[in-house]
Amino acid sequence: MRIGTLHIRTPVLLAPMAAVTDLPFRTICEEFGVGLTITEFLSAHALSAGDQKTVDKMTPSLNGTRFGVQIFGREDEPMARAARMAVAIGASLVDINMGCPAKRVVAGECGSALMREPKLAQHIVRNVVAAVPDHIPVTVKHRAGWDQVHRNAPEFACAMVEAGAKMITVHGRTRTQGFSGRSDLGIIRRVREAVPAGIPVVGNGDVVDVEGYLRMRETTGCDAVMIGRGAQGNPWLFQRLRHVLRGTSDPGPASLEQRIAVFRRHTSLILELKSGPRLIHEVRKACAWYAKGLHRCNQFRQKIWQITDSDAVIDAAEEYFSHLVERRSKNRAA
């Protein structure tokens, strides 16, 4: 897939998610073969004002790996400044969030609220395009529409392309749905049919496995798929997709040993790259991700949320996984 001059070998992207797609998680997904990662969505106003917590989240990928930065806002100068900041740290593209349904974002008339103001949304795209070098594509992520009555995704997408967007990502839910119900593949198909050839359309919503990815591509005709919640604690999904897309056999779900290895890699990256009072929360969250669906995972999650030291949380996770390995060995012996 090509986004302007940017070539993406594997047509699967990691969705920008607040408090999720930090540098450690993005690194894990990159190591498993995702086509491109994008930072957490970041407030242009906070970035341009120099808010350190927000600036610290605008992190380049390790080892020169290409990455995108997603920003949100509605004011010219903050959006332009934030886009230039993204380019300055090496971003390969700048994505504009016009799909976030969060109340605090919509209350500021940003995110999915912009789908009710297509003329302003076009102005924002033109402003950001003018702020970055020609070789840096500006892209837009939006929803099916504001609500079931106003499902204007096809028209909105075309307007964004007319303003200079080089890729459109569509989440198949409306703003009022939030993350409830099902992502509508039909509206994504309509966007693909409406947007001019040569501009990639990326489908987003409810893809958690290989079958969901293939269904999204086949049903909508989209050029790539963006995966969000389905990748949490499941980065090997990208490895599986890479094999399938190359015509080789699907290696299947992760083994217990693979889970343990990735848990160790992920938590080591957290300890290496993060600090501050939220460190313990990030470690707990990662441990819970890799335990999800396993024997007594709920009890394990409750236990680690009572522990207040990061190393102790990791020790508890090691003990938990060790018990699972022993349990499996006993069951096989029996």
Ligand SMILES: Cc1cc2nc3c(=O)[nH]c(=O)nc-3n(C[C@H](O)[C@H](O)[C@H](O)COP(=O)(O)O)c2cc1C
Given for the second form:
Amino acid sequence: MRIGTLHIRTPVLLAPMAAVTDLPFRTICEEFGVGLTITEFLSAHALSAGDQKTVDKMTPSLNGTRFGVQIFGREDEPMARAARMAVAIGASLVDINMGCPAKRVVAGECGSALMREPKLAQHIVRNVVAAVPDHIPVTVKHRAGWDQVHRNAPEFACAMVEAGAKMITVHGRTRTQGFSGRSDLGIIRRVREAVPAGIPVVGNGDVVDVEGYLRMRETTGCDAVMIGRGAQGNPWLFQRLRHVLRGTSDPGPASLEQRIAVFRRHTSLILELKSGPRLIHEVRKACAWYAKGLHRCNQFRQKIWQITDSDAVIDAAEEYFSHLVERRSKNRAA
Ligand SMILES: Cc1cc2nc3c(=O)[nH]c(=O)nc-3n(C[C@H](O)[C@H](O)[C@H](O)COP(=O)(O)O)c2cc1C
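Can I have the other form now, the form predicted in complex with the named molecule, not the form predicted on its own?
Below is the entire complex, every chain and molecule, led by the chain shown above.
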């Protein structure tokens, strides 16, 4: 898939997710073959004001792997400055968030609120395009529309492309739906039909497995799929998709040993790359992700939520996983 001058080998993107798609998780997904990762949305205003917490979230991928930075805002100078900051740290594209439904974002007339102001949204895209070098694609992620009555995604996407956007991602829910209901494949198809060929349209919403990926591509004609919640604790999905898309056999769901290996890799990245009061929370979250659906995972989750030291959480996870390995050996022997 081509996004302007950028070539993406595997048409699968990791969705930007606040407090989820941090550097450790993006790295794990890259190691499992995702086509491109994008940072969580970052306030242009905060970035341009030098807010350290926000600047720290704008992290380049490890080992020079390509990545995108997502920004949100509506003021010219902060948006231009934030986009240039993204380019300065090596971002391969700058994505503009026009889909966030959160009250605090919409109250500032940013995120999905911009779908009600296509002229201003176009101005924002033009401003960011002018701020970055020609070879850096500026892209837009938006929703189906504001509400059931205003499902303007096809016209809105075309307006963004006219203003210079080089890729459109559509989450097939409206702002008022939030995360309820289902992502509407019909509106994603209409966006694909409306947007000029040569500009990739990425379908997003509710894809959690290989079948869902193929359904999204076939039903909507979209060029790639963006996956968010379905990748949490399940980065193997990217590996499976890569195999399926290359016509080699699907390696299937992760084995217990693979889960243990990724839990170790993920927690070691967290310990290496993160610090501060949220560290313990990040470690607990990663441990819980890889235990999901396994024997007595709820008890395990409750246990680690009471532990207040990161290393002790990891020890508890090691113990939990080794019991599962033992239990499986006994079951096999019986
Ligand atoms: C916890 C969480 C945080 C999110 N943060 C962002 C964000 O920062 N930027 C954005 O464009 N979308 C954000 N989203 C929306 C996702 O990118 C995606 O559009 C949505 O989850 C639907 O895709 P999925 O069904 O594959 O998860 C977030 C979603 C979740 C669940």
